[in-house]
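First, one chain by itself in structure tokens, the form predicted alone.
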Amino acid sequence: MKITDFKIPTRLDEALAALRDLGPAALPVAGATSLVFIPEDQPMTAVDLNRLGLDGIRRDGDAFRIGAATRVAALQKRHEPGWVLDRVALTLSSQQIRNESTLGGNICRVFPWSDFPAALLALGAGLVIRGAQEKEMTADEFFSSQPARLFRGGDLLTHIRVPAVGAGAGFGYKKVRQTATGFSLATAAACLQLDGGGIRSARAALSAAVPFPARCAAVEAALAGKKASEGLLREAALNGLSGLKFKEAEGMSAEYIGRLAAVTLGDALVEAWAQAKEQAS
């Protein structure tokens, strides 16, 4: 990568103006852990986002407001009722990378190491983007295709709203990798809301095993309104992914990765069910 200039704005409006003026030559940076993957023959002007106040986590009613420049390590260290992203953060690469990587950097362009999209899809997060005006998008819309498309005009992701997992609800997250810091072979996340012994609603998502992070609609439909059991959850995961396309990875066939994804999603659903039962008691 060839950085030809470096700008350090201290206000959000300054940063937005710089990004708009620079156009395709602008390179927003915060954690900077992905710079090595920028083509070397592409001259860029780095725009530092670390002095804009876009970091931090705070409770906002029934949700958490997370600044886009918040380090993954901060997500990992937070522990309080309703907060579940510490479990996702803990699985991302090494502690050194978690100390520098930001939540926004992990999701504004989806890479093989993007662990948070599946979790945000399962949790029903909202993502707030600032340009000429501020707008909030659902995670489903944000990840409907490569999120980088949303920032070509110089807009910025400012914060993410993640619903707290409350009474009667549970969250599950599972990631399968060959080494502790390796890229995921299959990542699954699930959120269940129970009503008595039944499943009032279910959200499930996959990434890594599939070409792009996505909700698992057939799995969700197979669970909604049913009496919860481990057998039901695992059966839904096994049967509800048959229409998906899976990737080959690390010398493993697409068929194998599909089976791995189904087992991983089943594990995530069972984990979500266990938490939901605990919080309902």
Contents of the next structure:
Amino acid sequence: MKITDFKIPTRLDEALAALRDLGPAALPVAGATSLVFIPEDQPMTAVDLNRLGLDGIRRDGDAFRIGAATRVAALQKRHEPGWVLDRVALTLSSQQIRNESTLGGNICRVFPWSDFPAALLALGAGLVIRGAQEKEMTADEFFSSQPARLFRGGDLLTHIRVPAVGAGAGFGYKKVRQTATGFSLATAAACLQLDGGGIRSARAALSAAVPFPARCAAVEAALAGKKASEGLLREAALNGLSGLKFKEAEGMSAEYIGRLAAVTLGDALVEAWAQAKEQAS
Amino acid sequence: MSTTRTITFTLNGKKRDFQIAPGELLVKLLRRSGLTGTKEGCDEGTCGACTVNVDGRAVLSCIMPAFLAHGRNVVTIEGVGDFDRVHPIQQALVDAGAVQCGYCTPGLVMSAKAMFEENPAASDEDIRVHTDGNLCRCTGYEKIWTALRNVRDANKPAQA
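Switching from the form predicted alone: structure of the form predicted together with the partner chain?
Zooming out: every chain and molecule, the one shown earlier first.
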């Protein structure tokens, strides 16, 4: 990335005006940990998003409101009932990267190493974007294709609303990589809402193994309304991904990665089920 | 061509102005300012040799644009200790035989310093997590972890 100038705005309206005026030459920056991977072609003006009050996490009713510039380390080090993103944060790269990378930066442009999209899809998160007006999108809308499309006009992601995982609900998250700080080969996230011994609803999502993060509709459909068991959960993951396209990775065939994704999703579903039983109302 | 810009930050306790190229990386600025204790290893944010502390957090100076340090508090290995005033973390690494070639050591000390400032009672697991971004090809980590556990144990108040 070729940064030929920078701006350090201290108010949101100032930052939005700078992004709008600079147009395609604007490079919004918070943690800056992805810049090393972006080729140096066009000269860009960096706009520092760290002084706009967009960091921090607070409980807001039955959800958490997370500023887009909140560091991954802040997600990692928060522990309280209903909060599950610590599990996702802990496996993202190294501590130094977690200290600088932001939740917004991990999701506004989906890179192969973006871990949070699958988790936010499974959790049914909401994404708050500020332009001329404020609007909220569902994670399904936000990740329907590369989210960077949403920010070309100078809009900014300001907050992420993540539902608390409450009574009768559980979250599971699994990421497979070859080294502790390596990029993911398969990332799976799942949320189950139990109703007695039955599954009232299931949400499941994959990333890394597939070309773009996505919900696993066939897996979800195979679980809703059924009596939960480990066998059912693993079978749904094994059978429910057959329609998806998988990527080759690090010398592994697409077929192998598909199998890895199914096993990983099964593990995530079982983890979600265990938490849901613990939190049975 | 890009013009030079001035930024100000506190470096090892002293507030200073720096002339930088807008895209200059923090590690380059530190090293051309004479602070060569911060090492350049992979130059892509993987090895941790360039770790410095910014506002008390361990960060990678090889991928951090220097302008992001404006107004911040930056501490490098030179601000921690040297041969005449050895920091307890450095002494613990020496005592445990946790240094061989030494290239990763400044970065490792900066990661450990940030961790212990945040949590002097860091668990064994915390120690592993907070050193996961410091690659050491010599020691195999056991002696490093022993050293850091010794620092943690020395932090504990004496039992009554």
